[in-house]
Amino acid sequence: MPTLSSSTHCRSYCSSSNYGHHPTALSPKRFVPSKVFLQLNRKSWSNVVCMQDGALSAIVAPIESKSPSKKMTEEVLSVAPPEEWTETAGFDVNKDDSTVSITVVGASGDLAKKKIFPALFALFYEGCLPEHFTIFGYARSKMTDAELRNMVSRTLTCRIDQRENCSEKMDQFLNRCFYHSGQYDSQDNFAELDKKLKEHEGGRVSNRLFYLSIPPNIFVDAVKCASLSSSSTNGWTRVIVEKPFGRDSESSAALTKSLKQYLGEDQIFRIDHYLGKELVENLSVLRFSNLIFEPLWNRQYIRSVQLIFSEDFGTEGRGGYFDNYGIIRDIMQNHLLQILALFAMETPVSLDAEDIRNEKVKVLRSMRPIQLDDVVIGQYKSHTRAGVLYPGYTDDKTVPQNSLTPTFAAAALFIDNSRWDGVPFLMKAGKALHNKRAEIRVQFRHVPGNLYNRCFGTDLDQATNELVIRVQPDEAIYLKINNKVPGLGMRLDRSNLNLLYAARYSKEIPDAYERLLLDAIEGERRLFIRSDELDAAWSLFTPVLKELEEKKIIPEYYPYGSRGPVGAHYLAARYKVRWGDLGLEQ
């Protein structure tokens, strides 16, 4: 069976969506030629197999008669010769008559400087951007092209494993970066931007991506002006919207309604950068492509699932913003809930974006309303450690002294369906804790009638298998198993079967923003949030958020750098589990 490998440095998905039709957008295909050109109808896809490494493998049936008088059947697979790969397998956006213009709205802000521009450079460095592209920064600050380039250059770095021609690549990238100053609510300013974009597009088919790196209160103004004054007339126009997407069901619905006055749903890319994390994207691969896990992925074998997010620093520098949202809106309602939906969803029909998002929505709609008794909130206070005084949350001058905004929250959630009935999904997120981590911990049930119970004494949790997916830092997947310690006696030990990414893979793991920006350019929507997903997520959290605020629930205070409020431990104990990140062996 001949196997034709796809390009390795810009990934491609094993999904029919790459070849399907997407309205109001060019076909979302990879920019790097895939070295395969398929001439077949939909029925003939049965002859193409997606291999584990992403390669396409062709099953070619022998043709008994090759008479020129007879036409070949529609099932024939035509493989282009090497010299034609660029011609036949090239995608629309790479043709000479097409260009991509990326406008970073809010280019002078921290997110743009620290994440967006470096991610775009990384894509350029890896050869993942199209041949013809232009990057424009747009903000209210007065700045020249040279000043923008100087600002951006300070944050650019090259891949650790591929530093050759680094300065040359940086110069090439910076020469594609330009700046336009304007107000976010001025159609005239966006019309001026449109003229500059057209100059650089040079009469080619223009595809335009706007990244809104601005406060949510000016989203609609910027979208209105961009849509009316600087959208593409002969290609696609897409807009990436950063969270927060409102602060409750009502404000989120109002924002969505306003955006849809100027954009179609397929033009709105709501970004949640956690969905672009390598280990989060690997979650469905781990489950659906490994036979040992999928049969265990249910209430019969899993005792609890824990989604843990912790930061070892406070709100330094953004207390004013954070106080308006709190940790539940900032982390749990979006990052952790999206991971939960991916973890718990049923097998999708395909890897098509809509099929995956359909399954995620089903999970969210199956979730039991969150009860106030199942929520613990906390707020960090000042603490002296090793002679250093760490400030409390309300010590921040931008935070009101009487603020009840939680900087920590833990919650127990339940999915009322046949797969997950009765399994507690424990979420925990907090700032100013003892370490920085984000992980998924799957605790399996005890072995029935375990012959070796006496070897563990009364601590049955020691005998429990646990699968840990560490999203950050030091990305890893490890499985905790019980093992006999070598020797003449019978002593059991808990050991890890460990896949540490840094040890297994030599390549640097791309930043989440790289993956999501590339997906947005290509029209791949799997990792972006659909409006009905957003509605279902807010419907779950809005009632308990309102109850917390209306009843003015006082958060439990915990010292800066500690493990968080004691109430979180009681919450887990109520469901006969313990937090997996608090033991001696984490």
Ligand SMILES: O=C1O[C@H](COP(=O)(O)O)[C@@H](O)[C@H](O)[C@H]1O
Contents of the next structure:
Amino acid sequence: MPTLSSSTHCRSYCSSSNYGHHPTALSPKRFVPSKVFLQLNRKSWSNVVCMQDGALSAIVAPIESKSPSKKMTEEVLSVAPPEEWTETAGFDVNKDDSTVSITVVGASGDLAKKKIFPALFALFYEGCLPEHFTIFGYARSKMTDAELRNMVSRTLTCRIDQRENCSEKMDQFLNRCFYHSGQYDSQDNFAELDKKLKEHEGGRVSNRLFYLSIPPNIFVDAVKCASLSSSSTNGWTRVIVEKPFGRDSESSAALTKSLKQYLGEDQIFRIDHYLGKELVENLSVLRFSNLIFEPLWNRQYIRSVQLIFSEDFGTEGRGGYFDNYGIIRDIMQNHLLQILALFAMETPVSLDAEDIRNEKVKVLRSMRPIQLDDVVIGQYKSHTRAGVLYPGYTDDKTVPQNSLTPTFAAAALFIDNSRWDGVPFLMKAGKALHNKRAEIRVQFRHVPGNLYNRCFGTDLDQATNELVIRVQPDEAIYLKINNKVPGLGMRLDRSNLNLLYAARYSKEIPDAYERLLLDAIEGERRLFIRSDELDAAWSLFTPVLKELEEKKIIPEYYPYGSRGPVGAHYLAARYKVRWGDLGLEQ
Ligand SMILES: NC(=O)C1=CN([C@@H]2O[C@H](COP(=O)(O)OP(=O)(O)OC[C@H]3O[C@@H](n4cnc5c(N)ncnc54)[C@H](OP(=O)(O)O)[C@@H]3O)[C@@H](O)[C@H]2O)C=CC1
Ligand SMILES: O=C1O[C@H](COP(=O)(O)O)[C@@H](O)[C@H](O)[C@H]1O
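With the form predicted alone in hand, show me what the form predicted in complex with the named molecule looks like.
And the full complex, kicking off with our chain again.
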């Protein structure tokens, strides 16, 4: 019987019972039920084996279409290993014989350089990529392999906590990177890529991941050509699609329909990189594994929930893209709404991707489409500070002079279900503001009949508890509580119970793209957007986006580097709350 070694050093999963549902997470000894699907080796992505009492009992078909569920486990336990599969695939339980090829489509672009190649290097550095992997850059620009390596090397950095052998590792990584120049709509060019991929795969089981890091108008062409000319013939083929997934319900549905001509839903990984951020991942842990929070997570105790995103720079360099989308589509409809769904969903049946995504869809479908009255929009204008001129949005040459595109928006959203009835979920997102931050603020209700009310004067809001989950920068979770100032008198103070990640953990937090790339390689879909989630998200925003555009609503102008339009304060005041990020002590 083969030895089972699942090298889970990249991620350590829950260590007791069947708490971690990811199949690679489970070791036979730890898993309480005696039956379990196990990915035999982290590096052998597609092979699933069936375990009984820690012993190999059957080799089952590749994992591609589904994450194995417990139900599936029960079903296949009685099935004998399909002989022809084991023979043709040459499956050897002791030998990892599959490859993963990652093709970055649009490799010459901003996102590829800034995020994707560095994330792949970080995964390689940490030993998280499979033994046989190859990275291909694909774009129209003419480049040699050496030129690609040179371009990529300029963006690579090593983790702060593990600098050993960094340059050696970089060289090893770069030697696995190659480039192929081609058009996005040429099946011939993708067929050439296929040929090169095959050479690198050397006859092994080939698994292929395509990362579409290109403008949205060429997504479908690229998917069509990649799917028809360079899909894997004996392993899985997956495609990571970057946002924007359309610009309203209709265009999003059309995009999904077009993609599905060439790919199954299980091959499409719609990325929202905010779901890969550490503190967004931690949201469910905080809520579902701490008794003190879940009982309070409802309208009875929570007065408002605020989702705040700000950047202290403008659209610099991306004005052309941005003007067609605006801040509501760029940040709110995806990043902030995804966080809201995770925050507000009911307890999922399990941590399996489908269970979580089912709950997210349910909560999104329980929401009211946003009303125009509940939206404030703004646009930044130029501002001079300390002798430096900061340009306005329309000063960008790629932006039309008369553009009404919002660079700031605030909105009130409501979930019409029994848990959240009447609780305002306030969103605020803006560019060119006074700071860079992303956070979730949970404002609790006043303490009824509070004995200490008089100690807070007229401002009872000073006394409410607030839980802040700071996604970035300086990741932290803190809870504002009231306490007595030490001494003989009775003076109250507000203090923070503070979990500051940098103080608590010495390890650097991985970038969101690392987590998501690893998930896509592993076939873990939990943090990717399913098409029905996307439809539900667009249904909420499409009517108001159309109204804003049709009525040509003029944004409130705010100076570059300010706190944004005052309209946002009136919006919060209408729901009798204040933005939590405005106080002196935040
Ligand atoms: N940059 C960012 O911070 C973020 C980007 N995204 C999304 O990721 C994707 C990639 O973004 P980004 O890297 O900024 O995009 P780029 O504008 O840098 O485009 C990427 C590559 O696509 C090719 N390309 C650009 N325009 C066209 C065109 N009109 N027709 C054909 N090919 C073109 C170019 O390669 P070549 O000419 O060599 O073929 C370019 O290097 C987009 O969908 C974007 O919305 C999402 C979040 C953040
Ligand atoms: O998706 C996007 O996100 C970035 C902000 O990402 P972050 O991880 O740096 O917070 C934003 O600048 C960009 O406009 C938007 O398209």
